[in-house]
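One chain comes next, on its own, written as structure tokens: the form predicted on its own.
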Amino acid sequence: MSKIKHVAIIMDGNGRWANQRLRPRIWGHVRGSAVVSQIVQAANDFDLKALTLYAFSTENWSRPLEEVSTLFKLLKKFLEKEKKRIIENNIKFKVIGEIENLPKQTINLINEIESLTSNATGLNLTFAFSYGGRAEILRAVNNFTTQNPGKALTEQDINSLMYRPETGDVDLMIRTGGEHRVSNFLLWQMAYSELYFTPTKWPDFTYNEFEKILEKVANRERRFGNVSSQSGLIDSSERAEANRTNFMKGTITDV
């Protein structure tokens, strides 16, 4: 599993899981929140560099108020419960998104844990809450153009202005619940991500299934647009630049 360092998960299916059991959607969220701890533990055990969990999107604000309120409460409850374990396991914690819209007590708790773990060197654990991928990219572009009027943007510039640049690109995105969409999640970071969609709804997602997915995806060949992954990303980048230069000089012609 060494090739996979950053995993992002869309934790989907809570509401449908509850409805299938003739329970309210909120019950599914409560049961789903209990799964988060074991998946964070798994990421730590598997020596991942980063785990990013999609907890609440900007589009989720349109859900019923009771459901939104429950999700806020569950986030706060999780942080209160897991704060000690996060610190003890050397996990560097952060919440990304428009967190200014969260309740003040929750914001204070987020800020406290982020501060206490700012020097941690273990797993980078990120919760995406009130988050949208397009909004993150727009934020980065607007910040750059405000600070550097008239200057052209580079990929490195945008990378550095993402909410959490230290986590890098996503190697694997998992979506539970049977849907086959990325739903505005980490759009910039997932440019070359492997995608894995499982029918398992989030409350039924387990440590063992997570491990099996990692093992399966680790055996995929990731070519990043190249013929073979064996030559490596640096060689591929250098070859691409050489080919572009030769093409402009006329060395490479149409066949």
Given for the second form:
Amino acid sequence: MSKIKHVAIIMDGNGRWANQRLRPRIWGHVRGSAVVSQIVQAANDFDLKALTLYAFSTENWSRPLEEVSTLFKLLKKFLEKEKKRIIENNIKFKVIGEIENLPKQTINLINEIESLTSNATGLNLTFAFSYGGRAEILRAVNNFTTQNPGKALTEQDINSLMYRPETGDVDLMIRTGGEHRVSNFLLWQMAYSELYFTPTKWPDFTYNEFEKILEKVANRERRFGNVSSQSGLIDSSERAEANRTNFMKGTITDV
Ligand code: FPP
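With the form predicted on its own in hand, show me what the form predicted together with farnesyl diphosphate (FPP) looks like.
What follows is the whole complex; the chain from before opens it.
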């Protein structure tokens, strides 16, 4: 069984896809939103634990108003169209990001679907909307320091204060559209993530390409800073602790 449980996707290339076809950028987003449905279906079929999709970044607010409002409309349309399927497929849905500036009706719809699916046990589907990775970390740190003045933060504290702690670390981040950047997406959760960049622009991304990427990446070895997953008899955190202790005691000296 694949060890890939949480996949995050930067759905890039909509604008260029449309421009190549001499259509306005928003046409690319319209076509792109149809692909979102297929990829959610695929993640569900592949038994992933979590799929997080970057639908609108905090930086995207600076795009022309028409484009911004199209993206809002597409989010609302998607939710209206897919609400029934999300519920029937036992999908647990959430939007992460600063959504308070979205139209009230869209916020209501998001709240409704989140609450209707709050006990679902299948795929954790997350849309990152008006989202920024640094802002998410800052929010966690500020929440913690307000509630625990003077106390030192641990990694677990930050994990638990992320927007959606139950989805945990990202195993694989896919970016479509040919750029090689992480663009302020899930910065904390991607510390050990595998990265996969495909030149395919989002409107051309398919169920089959997604499946092939998962197969390819499942064959990569993830070492988490260790030498090899097969190389030791003891757990890597135990070995790290033993190495640290030996250095402290002077058992291990400079070579
Ligand atoms: C990046 O493409 C994509 C976005 C900023 C938005 C992603 C949105 C969708 C896939 C459709 C919305 C769907 C839902 C369900 C919310 P780009 O415009 O930056 O492409 P470019 O790099 O070619 O300009």
